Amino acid sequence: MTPELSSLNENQQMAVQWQEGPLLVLAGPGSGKTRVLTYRIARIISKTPDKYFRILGLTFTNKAAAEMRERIETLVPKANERTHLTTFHSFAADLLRQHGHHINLRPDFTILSQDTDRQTLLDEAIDEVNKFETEAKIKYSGEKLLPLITRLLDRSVTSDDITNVLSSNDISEPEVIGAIYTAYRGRMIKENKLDFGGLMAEAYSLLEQKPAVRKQIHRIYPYVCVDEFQDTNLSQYRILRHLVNPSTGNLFVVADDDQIIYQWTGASPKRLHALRDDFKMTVLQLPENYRCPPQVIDIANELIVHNIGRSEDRERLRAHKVGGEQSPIRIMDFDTFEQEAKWVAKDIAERSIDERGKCVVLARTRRLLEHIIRVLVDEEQVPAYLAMRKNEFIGAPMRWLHAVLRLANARQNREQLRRVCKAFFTLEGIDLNVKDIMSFASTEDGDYLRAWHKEILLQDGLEQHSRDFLVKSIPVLSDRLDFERFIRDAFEWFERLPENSPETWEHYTEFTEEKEAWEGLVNEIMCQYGREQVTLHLLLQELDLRSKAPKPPNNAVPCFTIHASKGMEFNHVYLIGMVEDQLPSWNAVKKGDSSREMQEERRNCFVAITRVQESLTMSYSREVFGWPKTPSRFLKEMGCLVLQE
C-alpha cells in the first residue's frame, strides 16, 4: 500500500518522492521531518514488493528509532522485515557482533557505560605503558586522561596518526599519551570490552580495513537514511561514508544547521559542509513550521540570523499556524532568582492538573532546574522531575539481576562477580569473598557464576525461599542460557523477598520503577530485533546502550536542560535564567560574540524557544545565587526587551 501524500506540502512531497542519488533536506524545527523520512521509506518499500533489499535508517536516540518503526509499520504492514531503523551506536554494535572477529573482537563483548569502568581500564593501559617507559614514571591518571581519550575516539584517530594529531593540537608529551591511547584501544579488544567511543572507532576501523564487509552492506542496504545528521561526530560521519554505495550515492539526510548544540560531543557545522562537498548533495528545504505560534517563529528568525556560518541559502522559518489577538510570549524580570523560581512555580501550580504535564521548564544548567523543582514540590506541592540519563540500575534487586546476567555472558569477569556478591549481600546479608570464589573457580572450570552458585548454597544463613530459587534457577541460566525464564524467576523471588526478610524493604525504594523500566527496555529490544533473534549478549549490549531512567510520574512537570529537550515539543515552555553567564554561558561570553561557543549558545536558545506549541514564557533575574546579572543578549536580539516596554 503506497502512503497517501496529499496531506504533505509541496516540498515535503518532493522529498518523499525523491528517487536516486544524494539528497539533503534542511528541515527547520516543527517542519514534519520525521514524517517525511518515514513516508519516503514507506514509499520505497511499497513500490518494490518483489525486492529483498533493506533500508537502513540511522538516528541518535532509541526513542526516535522506535517512533520511526511504529510509523512505518502503520503505513506499510510488515515493513520491519525490510527496514533496519536504529541508532548509530546500535548499528555499530550489530556490525561488530557480526564481523568483529576480523579485529579479534568476540560477539559477546561488554559495553562500558560507566566512567569508573573506563577509568579502571585506562589506568591499566597507563600501567602497561609505564612498564616500558625508560624515563620518569607517567604522571597521568585514568580520570585525568579520560576526556582527551574520549575526544580522540570520537575522531576515530588511528594508532599511526595519534602522535601527529596530538602534536598538531599542542598536546604535551604526544608520544606518551599516544602510547596510552594505543594501549587503551588494545586492552579494550583484548578484554572484549568497548566504551561508546570505542564502539564507533572500532566499527570505523573494521569498515576501513575490510572492503568485503563494505560491499556486503552496500548489497543489503542500497538506501541509507539519516535523521538529525547535524549531531554526528567525526567517527559517525566516517562510518556513514563507508555505508553508502559510492556508485549510487543513495543517501537521504535530514538536518538542521540551526540546531547544532552538541559540539562538546564532536558535532560541528563543518560536518554539513563536508557532507555537501563529499556527496554533492542536492538540497531541499522545509521552512514551514507546524508547531509554533507565528510570534515565536518571528523571534526565532530574528535570533538565529545573528549566527555566522549558516547555510548561505537558508530560508527563514514560516509559521503555518495563524496567530491570535493575544501574544503567546511573556517576558518576566525579577530582582532575584529566588523570586523568579517562586513566580514560575506559582504560575504552573495555578494551571489545571492535566495542563501541568503539558508544561516544561527549560534552563541551560541543571542547577537552576534543581532549584525550581524544590520550589514546585516543597512550596506548591506540584510533582516535578529532572529528566536525565541513567546508565545503571540503583536498587539492589536490579543491580543483582543485571550483574548475574553479565556474569553469565562473561564467566570470568571479576567486576561482575564483585557486583553479584555486593548486591546479594545487600539483599540477604551473606558476604562472600570475591578472591575465594575466584580461587575456587580456578580449581574447576574457571566459571565464576557456577563457583558463586556452589559457594552461596553452602552458606547456613541463606533463607530457604532464596535457596529454593537459586537451586532451581541459576542452572537455567548457567547451563542452558535461558535468560528469559531466569528473569521471570528472579522477579518472582524479588516480589517474595521482603515478605521473608523485612530488613530488605529499605533497598526496595526504587524497585517498582526500575522493574518497569527494565521491562520496557527489554520489550523495546525484543520488538526491534524479534524475540527469536535476541541472544543474551545482544540483550545486554542493547541495555548498556539505553538509559535506565524510569517512566516519569503522571502529570508531573518535566524540567529539562535545553540539550535534553531537543526533538520534543510542549504546549507551554518556561525558559528560565535568561541572563548573561547562563544563556549564553560564561565560557561563551568569555570567548566573545563571534566565537563558535557563542554561536552554539544562540542555537541553544533557538532550540529552546522552538519547542513551543502554545505559549512561551522567558524570565530573567538581576541576581542569581548571589551574583549580579544582566539580561541575556539573546532577549535583545529577539526584540523581546523592546516588546516588554
Contents of the next structure:
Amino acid sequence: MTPELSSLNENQQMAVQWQEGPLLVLAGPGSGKTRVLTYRIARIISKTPDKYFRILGLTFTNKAAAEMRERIETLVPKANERTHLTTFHSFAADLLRQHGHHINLRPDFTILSQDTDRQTLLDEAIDEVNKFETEAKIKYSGEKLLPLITRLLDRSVTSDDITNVLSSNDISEPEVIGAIYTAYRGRMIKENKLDFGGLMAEAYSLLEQKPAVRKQIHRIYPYVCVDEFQDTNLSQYRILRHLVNPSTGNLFVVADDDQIIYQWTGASPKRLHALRDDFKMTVLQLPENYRCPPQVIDIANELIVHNIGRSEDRERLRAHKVGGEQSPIRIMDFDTFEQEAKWVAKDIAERSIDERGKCVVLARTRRLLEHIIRVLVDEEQVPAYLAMRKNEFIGAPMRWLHAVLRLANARQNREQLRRVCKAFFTLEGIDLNVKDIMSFASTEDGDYLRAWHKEILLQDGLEQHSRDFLVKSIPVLSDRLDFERFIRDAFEWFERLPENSPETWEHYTEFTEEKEAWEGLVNEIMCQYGREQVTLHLLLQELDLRSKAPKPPNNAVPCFTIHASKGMEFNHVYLIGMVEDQLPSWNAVKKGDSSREMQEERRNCFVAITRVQESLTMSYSREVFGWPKTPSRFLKEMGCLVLQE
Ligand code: ATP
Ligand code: MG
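Show the form predicted together with ligand ATP, please, because up to now only the form predicted alone has appeared in this conversation.
Expanding to the full complex; the earlier chain stays at the top.
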C-alpha cells in the first residue's frame, strides 16, 4: 500500500518521490517538512515490501521521534520493523553498546546525566593532571571548567586537535586544559560512564576509526533522514557524515535556517553551508505555510527580514490558509507582570475545557511560566503544566528501584550502592554503611548487590514482608537477571509499604505519578525495540536518555519555553513577557542589535509565533518582578506596535 500523495502540493510530492541521492528541503515553519519526511519514509517502505533494509530517521527529542513513529505507522502498518526512528543520542548509545569494545567501552556503560556527577569526574581528571602540572588544581575546578569541556565535547574535538582548537579560540594555558579534557575523556571510558557530550564524541571517534562499522551501518540503513537539521551541533554532524553511504549519498534532510535556536549547544548557520557543500545537496523549497493564518504569516515575514546573513535564496513565507474578517492577533499591555498573568489565565479559563487543552502559553524563560501556572492552577482552577525535562526520579521508592537495577547492571558501582543504601534508609529506616558493604564484598565475589542483600537480611529491624520480598526477589535480579519480574515484585512491595509506616508514606505524594511515568517509559522502550531485544543495559541507558516527567493531566494547559515548543503546533498561542531583557534576552540586548545573540532571539520569536494554527496573543508589561521594562523591539519590527524612539 503506497501512501496517498494527492493531499500534498507539487513540491511536497517532488520531495516525497525523490529517488536517490542527497536532498535538502529548506523551508519555513508549517510548510510540511515533517509531513514530507514521514511520507517519504512510508513511501520507500511500501515500495520495497520484499526488502529487509531499514530507514534511519534522526531527530532531537524522544517526543519528536515518537511522533514520527506514530505518523508513519498510520501510513504503513508495521512500519517500525523497517525503520529506526530515534534521537541522535539514543542512536549513539545503541552504536556504542554494540561496537564500543573497539574503544574499550563495555556495553553496560552508564550515562552521566547530572552535572554534579560530571563535575566530580572532572575534578578527578584535574587531580590526575595536577600530578605533572602542579598548579592545575589551584587554578581549575570541575565546576568552573565543565561548560568549556561540554563545548569541546559538542564539537568532538580529538586529543590531537585539542591544543590547536583551544589556542585558536584564545583560551589560556591550552596545554593544561587540553590535558584535562583528554584525562576527562579517558576517565569516562575507564569508569564506563559517558555524559551526553561524551556519548556523541565517542560515537564519532568509533565511526572515524572503524570503517567496518561504518560499512555495516550503510548496509543496514541505506537511507538516512534528519528532521530539524538546523539544530545539529558539530559532533552530531560529524556522526551524520559517517552514517551516509558515500557511494549513494542517500541523505534526506529537512531544515529551516530561520529556526536555529540552539546556538548555545553548538548549532550554527555554518552547518547548513557545510551540509550543502559536503553532500552537494539539491535544494528544494516548500513555498506554502499550511499552519498559520495569513496575518500571522505577514508579521513573521516582517520580523525575520530584520535578521542579517540569512540564506540569499530564502523566499518569503506564503499562507495557504485564508484569513477571516477578524484579526487572529491580539496585543495586550499591562502595568505589571502580575496583571498580565492574571489576564492571560482568566482568558484561558473562559474557554471551553476542550479548547483549553489546545492552547499553549509560551515564554522565553521558565520563571514567567512558573508564575502563570500558579495563577492558572490556584486562582482559576485550570490544570496546567510546565513541559520540562526531569532527569531523575525523586521519590524514595522509585529511586531505590532505579538504583538497584543500575547496581545489578554494574555490580561494583559505588555510587549506585550509595543510592541503594540512602533510598532504603528513607523507606525502611535501616542505615547500612556503604564502606562496610564494599569491604564485605571484597572478601567475597566483589559483587556489591549480593553483599548489600546479605547485610540487609542480617538486620533485625526489617519488616517481615520487606524481608520476604528481599529474600525472594533480589536473587531473581542478581542471579537470573530477570529484571521484568523483579520490577513487578518491587511494585507489589511498594504497594504494601504504607502498612508499616503510613506517616512516612504520605511524604511520597509523587509515587503514583512517578510509577505511571516509569511504566509509560518502559512500555515505550519495549514497543520501540521489541520486548525480546530489551536487555537490562538497554533499558537503563534508554531510561537515562529520557525525561521522567509525568504524563500531563487531560486538558491541562501546556506551558512551554519557546525552545521546548519547536516543531509543534497549537490552536491558540499566548506569547507572554514580550519585553526587552526577556525576548530578546538580557544577554542579547547587552551584545547589541547586530550580535549573533540578537539574531537568535529574533529566531526564537519567529519560532514562537509560527506555532499558531488559529490565534496569537502577545502580551507585555511595563514592570516585571519589580523591574521597569520596555516592550520588545520585535513587536515594533512585526509592525504590531508603534514604539516611541
Ligand atoms: P516546523 O518547521 O514548525 O517543524 P513543518 O515544516 O515541519 O513545521 P509540518 O508540521 O509538517 O510543518 O506541517 C504543518 C501543518 O500543516 C501540519 O498540521 C500538517 O499536517 C499541515 N500540512 C502540511 N502540508 C499540508 C498539505 N499539503 N495539505 C494540508 N495540510 C498540510
Ligand atoms: Mg517540523
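In this text the structure is predicted, and so the values were computed from the model without any measurement. Residue numbers count along the first chain shown, from 1. Just so we're on the same page, rigid core means the largest C-alpha set that superposes within 1.5 Å between forms.
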**Report entry** Flag for S352, CA shift 2 Å or larger between the two forms after aligning core
**Finding:** yes
Query raised in the report: Taking the rigid core as reference, does the Cα of R374 move 2 Å or more between the two forms?
Result: yes
